[in-house]
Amino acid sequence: MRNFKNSTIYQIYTKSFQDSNGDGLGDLNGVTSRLDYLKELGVDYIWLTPFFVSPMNDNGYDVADYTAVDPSFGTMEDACRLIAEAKLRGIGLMFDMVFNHTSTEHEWFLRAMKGEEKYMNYYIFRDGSPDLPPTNWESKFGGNAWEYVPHLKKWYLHLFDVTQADLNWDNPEVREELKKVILFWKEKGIEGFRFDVVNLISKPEQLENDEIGDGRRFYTDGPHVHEYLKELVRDTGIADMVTVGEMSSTSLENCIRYSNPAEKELSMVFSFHHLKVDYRDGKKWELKAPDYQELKSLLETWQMGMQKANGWNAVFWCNHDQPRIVSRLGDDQNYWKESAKMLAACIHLLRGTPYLFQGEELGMTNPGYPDITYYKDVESTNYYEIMRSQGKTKAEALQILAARSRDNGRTPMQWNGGKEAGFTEGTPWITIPQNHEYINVETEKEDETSILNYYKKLIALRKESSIIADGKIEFLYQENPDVLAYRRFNEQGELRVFNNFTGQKVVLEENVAGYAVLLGNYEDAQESQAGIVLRPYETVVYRK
């Protein structure tokens, strides 16, 4: 296993990366055709979102067959060629395992619906009358988390879409089936795995109503989750591979356990607390201005807590479920290039393994769709109807979707300024933003000051510097809400990183005598007798 601490992992949303056959959908051969770009960028691993057989109700996160390639993405031969070609370029493939639930079109669930006891025990069924669900838990996609099956006179649990039935991990047969999936892809040459919402796999034996929330406090980081993860890792021999778990509404204490090498569970974890600082009252579908002091506090808490207890973070701003960060925490109108670079340096120089979502290295923005017909995501269309039923106007609901929809991060990769951004020769499955005319790979490769070339520097620095890869971290200016600043250090030296999160000038009383500028997003760093002068959205990194 290569050193994941000095690596950068690039997430590809397969459906939106590159179409090779003109059907408007990204595919495996499209990914293979762009491997040289990724090698030049300098990334070490590709996390590929699900391309398995699926009805695509949740864009592939509703898996109907874990060991078969959906024809819309290609063939098994295409998958094996991608793995081999990536390896030739020094890039490892990480596949996305959706093990909390399956599609209701999976053979296991279809057999459960026929009343076969063996397969009913693969899922979480409960008796009940048609008008009274077993609990009042809410689905993360809206509505009740239970669906009634009249001919069985039972309810099944679906924490996500109604077509995504939760698996019963308390059943040893289920755990054995999922181990076989890991071993199947391991034998194909996979070098890592990403586990989707894996901290939700263990539900309590006794299910009860949640009188103060939506039910998540009962099943998040559940009673046997650490036990089941240890078993999965041990029995598949993936302890020496790169693994990351997506942790929904998790706790720092649990994430330390998930990622501490002594526990033999996962290499690292995704947590999302820092991406809720613009949620009003903690609700995704209620907007508020980002609370930068809260952002600073959360990043510091997680960074220092994981460092103290030998845990390891996956550090990131974007993925296929999140809006584009430059539209969210930056200024994609007045300081597009500056704020995109600042956000890049801020996250990539933290303690942890950075994840880069396709197009983030270009400064891709939210598309700003003008009508609900542009949206494809099941969560977004569901919540649009919910918001309208709650009395929000069409304009209000669209404003919220423009900021929150998962489709914001799913628009196709912008390769050039042509009609469909070089993504497809056909009609793309989702509309491409107009700004692809200037935000694209072809344009940015030729511009030395581009966001793309800035990311290349950051990725190279992590490989060159042990201070960045595994040095310690300490936060500075904790009480200043405008600036996120920290120092990274080890016996090899020290870096001081200053990030201005505002569109205003900020002056810091900081003595940097004896330090040299390592990196910045303006042509030169400004200093005065008062200290460091940070211009709007400026980042500057000093080394000693």
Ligand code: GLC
The other form holds:
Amino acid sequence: MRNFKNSTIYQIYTKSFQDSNGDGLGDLNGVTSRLDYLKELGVDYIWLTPFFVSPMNDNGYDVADYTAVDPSFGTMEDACRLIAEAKLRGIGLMFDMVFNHTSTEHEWFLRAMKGEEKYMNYYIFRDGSPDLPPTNWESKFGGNAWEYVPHLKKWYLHLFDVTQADLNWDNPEVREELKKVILFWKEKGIEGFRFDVVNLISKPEQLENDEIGDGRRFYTDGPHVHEYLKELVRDTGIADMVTVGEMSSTSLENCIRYSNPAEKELSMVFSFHHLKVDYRDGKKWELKAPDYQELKSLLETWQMGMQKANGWNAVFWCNHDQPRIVSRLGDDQNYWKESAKMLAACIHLLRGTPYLFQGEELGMTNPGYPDITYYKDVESTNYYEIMRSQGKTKAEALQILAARSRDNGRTPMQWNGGKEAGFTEGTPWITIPQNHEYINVETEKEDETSILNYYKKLIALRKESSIIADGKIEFLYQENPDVLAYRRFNEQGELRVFNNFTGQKVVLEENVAGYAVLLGNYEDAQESQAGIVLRPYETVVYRK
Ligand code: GLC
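Structure of the form predicted together with the named molecule, given the form predicted on its own:
Okay, now the whole complex, with that chain kicking things off.
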């Protein structure tokens, strides 16, 4: 395995990266055709979102066959060519394993629906009368988490969409099936895996109502999750591959166990607490201005906690479930370039492996869709209806979606300023924002001061500097909500990183005499001096 600490991982949302056959959907050959771009960017691994056979109710996170390619994405041959071509360019592929649930069109579920006991034991079925679900748990996509099957007189659990049935990991046969999937792809020569919502796989034996919440406290980081992960990793021999687990509503304590090498579970974890600082009372569908002090203290708690106990974070702002960061924590109108670069430096220089989501390196923005008909995501369309039924006006519901919808991150990659941004020759499956006229690869490649070229620098710096890749971290100015500042250090030296999160000037009494400027996002970064004046959204990195 290459060193994942000095690596940068690039996430491709396959459906929205590059279409190669004019059907308006991104595909595997499209990804292959863009590998040179990724090599030039300097990334080490690609995490490719699911391209397996699926009815696509959740854009491929509802898998109907784990070891076959969905025709809309290409063929097995295309997948193998992609792996080989990436390898030629020194890039490793990580595939996305959706093991908490299968599509209800998976053969296992279809056979369960026929009443075959073996396959009913693959899922979580409970007896019950048609009008009373076994528990009051809520689906993450809205509504109750159980669905009644009249002919079986049983309910099945779905923590996500009704077409995503939760697997029963307590059944050893299920665990064996999933190991086979890992081995199948491992043999094809990929270098790592991302495990979807993997901290939800272990449900308690007795399922009970949640009188104070939506049920998550019972199944999040559940009773056997560490045991099952260890078994999966051990029996498939993937301890020396790069692995990342998506951890939903998790705890620091559990993430230390998931990622501490001594535990032999995963290389690193995604946690999401820092991406809820604009949720009102923790509720995704209620807006609040970002609380920067909370953001700072969450990042600090996680960075320091993981460092202390030898855990390892995936560090990131964006993915296919999140709005675009420059629209969210930056200012995509007045300080688009500055704030995108500041956010880039801020996250890439933390302790952990940075993940870059397609288009983030261009400063892509939320599309600001004007009407519900633009939205495709199942969670967004469900919640639109829920919000409307709760009395929100159309305009209010749309304003919330414009800030929160997962489709914000799913608009196609903007390759050029031409028709459909160079994504497709046909009609894209989802509308591309007008700003592709200036936010695009072709334009930014030519501009030395572009966001794209800034990311290239950051990725290259991590390769050159052991301080960035593996140095210690310590936070500065903890009580100042306007700046996020920290020190990185090891025996090679020290970096001081200052990020202004506001559109105003910020003055810090900081003595950086004797330090040199390593990186800044204004063309004339100030030289070291006693006292620092940060301009709006300015980031400066000093080195000694
Ligand atoms: C993860 C995926 C998300 C998907 C969900 C259910 O959170 O990132 O896109 O909808 O799991 O599989």
